[in-house]
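One chain follows as structure tokens, the form predicted on its own.
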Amino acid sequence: MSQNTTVKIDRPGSWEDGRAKNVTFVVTEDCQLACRYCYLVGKNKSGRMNFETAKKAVDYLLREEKFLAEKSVVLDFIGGEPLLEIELIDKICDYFKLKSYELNHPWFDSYRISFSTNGLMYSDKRVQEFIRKNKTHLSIQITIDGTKVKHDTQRVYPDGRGSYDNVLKNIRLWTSQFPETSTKVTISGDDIPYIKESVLHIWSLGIKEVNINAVFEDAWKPGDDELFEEQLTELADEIIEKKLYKEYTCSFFSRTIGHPYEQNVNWCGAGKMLAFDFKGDIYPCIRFIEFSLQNRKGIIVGNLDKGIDENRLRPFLTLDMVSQSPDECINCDVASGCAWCQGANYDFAETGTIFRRATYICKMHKARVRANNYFWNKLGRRLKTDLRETNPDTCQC
């Protein structure tokens, strides 16, 4: 039996598998929705990038030789809702392709265009024309949170109406164009009871890969971890009984989690990636832009006129697990796979530091590990083989 072909439930690698430079264009700070768990707390209609700023960002990226350590690039377009600015995005991509060709830049034939969208505008003819034009270099992820009840618990319009029905209208078109695509599901306290049925529902829609995670905020109540574990073990039973592990992927079940740390690395890629806002300021990632922070000022590491200030960027490049984690995390027997967000750490810290790890999801991670062990042990017995990873790569950057 080949484990790789028989068991597909484990998380697959991304394009270029972490070897590409990730560059974020925050093309708008506006969105049609007011999702209750959204970390973009300062969404507004005025923060819109113009083409001149975007051109300067492309020029800066292509002329800076220090970025050539990565021979590939991911151009990630984010909002708000990025498809509100699809015409601008189209112009940016055309300009990138033209300039990289003129410069004989290695990124000309090694780039990816990436979106995460709420899906409401997916069938718009301008969006569809963009897809036809760029499909071979395009990754588009529509966020659908699960069943109608789960989705409409969080993903709502400003007047409180759920958005499930309007998103669902575009799912079939999306999966027909990108049959190997994935969706991202977010779990907050109110929707734990819907996890199992939501993952199964998403798979039934033709979306084979579900990337799912718990929010980093202080959103968890006593007992949430027990309910979380219960939902995951019930999902595990369903996956094993119906042999869904042969065809589908769910990031909750991974062979590399639940071990002590073996590498002192940073989970988050802040500082290795870059984000550009509408003013031409440069950030370590979108989570350090002010409209995504509840308690802190944004951290700017440069601008398009002067470039990156290496002194401002340097602290992000020195981050590792030990430098920001309490002893409890460093010595934890199930530490691998316990995620954190650098921007959330900064936002929630008692003082304005990036070297203090938020640990609100500790109990949720341990619950996930218990359910994960249950899944792999039960599936291993069913398949008469040991499926657990014995020498895990704990770097999830």
The other form holds:
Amino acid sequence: MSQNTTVKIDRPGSWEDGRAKNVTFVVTEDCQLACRYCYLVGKNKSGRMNFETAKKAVDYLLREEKFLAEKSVVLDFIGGEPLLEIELIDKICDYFKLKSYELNHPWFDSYRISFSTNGLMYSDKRVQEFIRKNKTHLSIQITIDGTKVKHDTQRVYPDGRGSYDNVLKNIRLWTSQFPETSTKVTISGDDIPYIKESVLHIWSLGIKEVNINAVFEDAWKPGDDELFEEQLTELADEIIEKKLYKEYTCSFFSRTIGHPYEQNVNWCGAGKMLAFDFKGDIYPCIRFIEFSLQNRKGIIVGNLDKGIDENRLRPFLTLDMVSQSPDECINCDVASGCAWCQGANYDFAETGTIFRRATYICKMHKARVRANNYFWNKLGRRLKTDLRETNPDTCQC
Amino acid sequence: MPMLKYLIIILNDASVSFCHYESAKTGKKEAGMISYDNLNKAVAFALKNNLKVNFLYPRFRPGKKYEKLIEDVEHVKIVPRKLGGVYSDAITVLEAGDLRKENKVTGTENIILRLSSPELKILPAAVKEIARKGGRINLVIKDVENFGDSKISEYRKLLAEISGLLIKKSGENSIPEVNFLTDRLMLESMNNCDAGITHLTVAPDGRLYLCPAFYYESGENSIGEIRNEINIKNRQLLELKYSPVCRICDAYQCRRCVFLNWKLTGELNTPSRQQCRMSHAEREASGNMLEELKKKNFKGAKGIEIKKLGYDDPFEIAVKNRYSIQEFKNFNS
Ligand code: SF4
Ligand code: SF4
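Next block: the form predicted together with its partner chain, after the form predicted on its own:
First the chain shown before, then all remaining chains and molecules of the complex.
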């Protein structure tokens, strides 16, 4: 395996190397925006968590010995738009700190608080106060999809207006408070022609890490893969010419993708993570909550009164790559890094199962692999070193 | 890949249950009956595809016209106690109440015995009786979902007691057959129910189901009409190869009931903890019995080994040790 420490492009920072228990609180199902690709199909104003339910969830997490296998915890607050409930989140975090201290729980000094927000409320006084209070334990991601044109194609208010200008106002404050921060970009079809300029634009705003996903839905038209490959190749050239690989990170380019499978592991962490909704029901991840699903009922694995039904978790904990993949995927020469989402699989499967992988993304992955090969081979020639390597595939979610 | 071998036809909504589900308790004779046309279609389908049929009977005879059609196809009749002596070629399903009433097993030598956990205490008496007649018991436990820690340990004790009885009655080559203890002595590979693979069910509504349990759960579970090309969506999930827990298991006698899997874990291919622990209690008891039988020079289980295991639920192993891609590719059901 070759290491080249000047190349940072595929070395994202990840707290505790993915070994923490990831717990999601769905504090609200409401949001100010109506993004066109949003998987939360059932957004509404009534689904709001109250403090009593949240307390019960914290008590449950700290009481159950089985969770101690994970030495750390990530408390992830999600919506809808989580910052709409910043006061509640503040109370939940205080309660977590107090209780874990009282119980002398190992998570007391090994926790992180994390949000992914649309950024519209970032400069709000209550949000800023929360940041001041929790800064050392906090990761905040503001979602910005790239240039104004690309962002406003997707991330719109219910009346169709784009949200870019209002988010941008808060970006500078955010990057000044969290210089090592990252953002998440979703590609869903019409926005392919803007990929290159969007990544460069986000970097120019001071956000050094860009994580990009193509949606898992049946959203791709013939020719999209070629356009995608073209965009990534142009981006690759720009990164190499301007030596941007030394300072910036972009999840499109990774040395671990595009190899045959070596290990039979599941991509997705559903079931190892947990999500609590406002009713006190427990889910394997937010994508199994009814409001995230288009075609199927939610999968509830327990509730805060009775705890988790271990039987309901068994499929999630034993699900592996081979049992859900078509033969074509198992035997694919460029399989590694081809992502899936268990919730999306379940939603799109012909029968209500998590054991069937949706492969709408296949052509897009292959396009990405070609552009990725182009990037690493060319960069390797320039740097006079072999930069390719293989690695097991697991998801960071 | 194994193929379809037989068809189960439920003649009436109130037909006897022979497995892990309850049928409709009462049924108006005519109202709950499969229509003659649908029965005709189902029988023709069986004849054209070389399938044997298991007919599930209600408490009454279905009438001459139906009986004529039934006789046209190779079949087994599965009947409730009430029709026990009526047909010479029938398998009778008995419930605890049937045994209590008569205090013995009558009418047939091969029986299906459906008991819930509190009723299991009558099992030793039933085993003695059937052993005396040289018959076979197929036990079906009606409430697998209730087998938590305490029920499992009671079940273990019961299995040990019945093993003792069987050992006493065994000869050099034979042993009275009870599925939950003696099947494992004879098996070298999985012998599961295989609903949807080796058999399908035609319900009184004339449509196809994976097994009767899915019909009684909801008509929405139908996999379609009777026709030549049957397309079961995600059929692979019924196969052993696609069950990460079961494919590493050697409790070969287990029914591996896909209906209970689906009810308790939400997935056809994933067994519940209760199911696995129950089957492993049986597997362990069979293993202990085998040791004793070997001392008695028993030759009926030649070549069979039942190793001691350090776990009672293969789930624990499936979670820890991932099957390799190569093992999966080489897997042969
Ligand atoms: S799947 Fe098989 S074992 Fe389970 S209820 Fe149906 S017929 Fe019985
Ligand atoms: S004991 Fe469990 S793992 Fe083994 S065959 Fe039965 S259901 Fe499957």
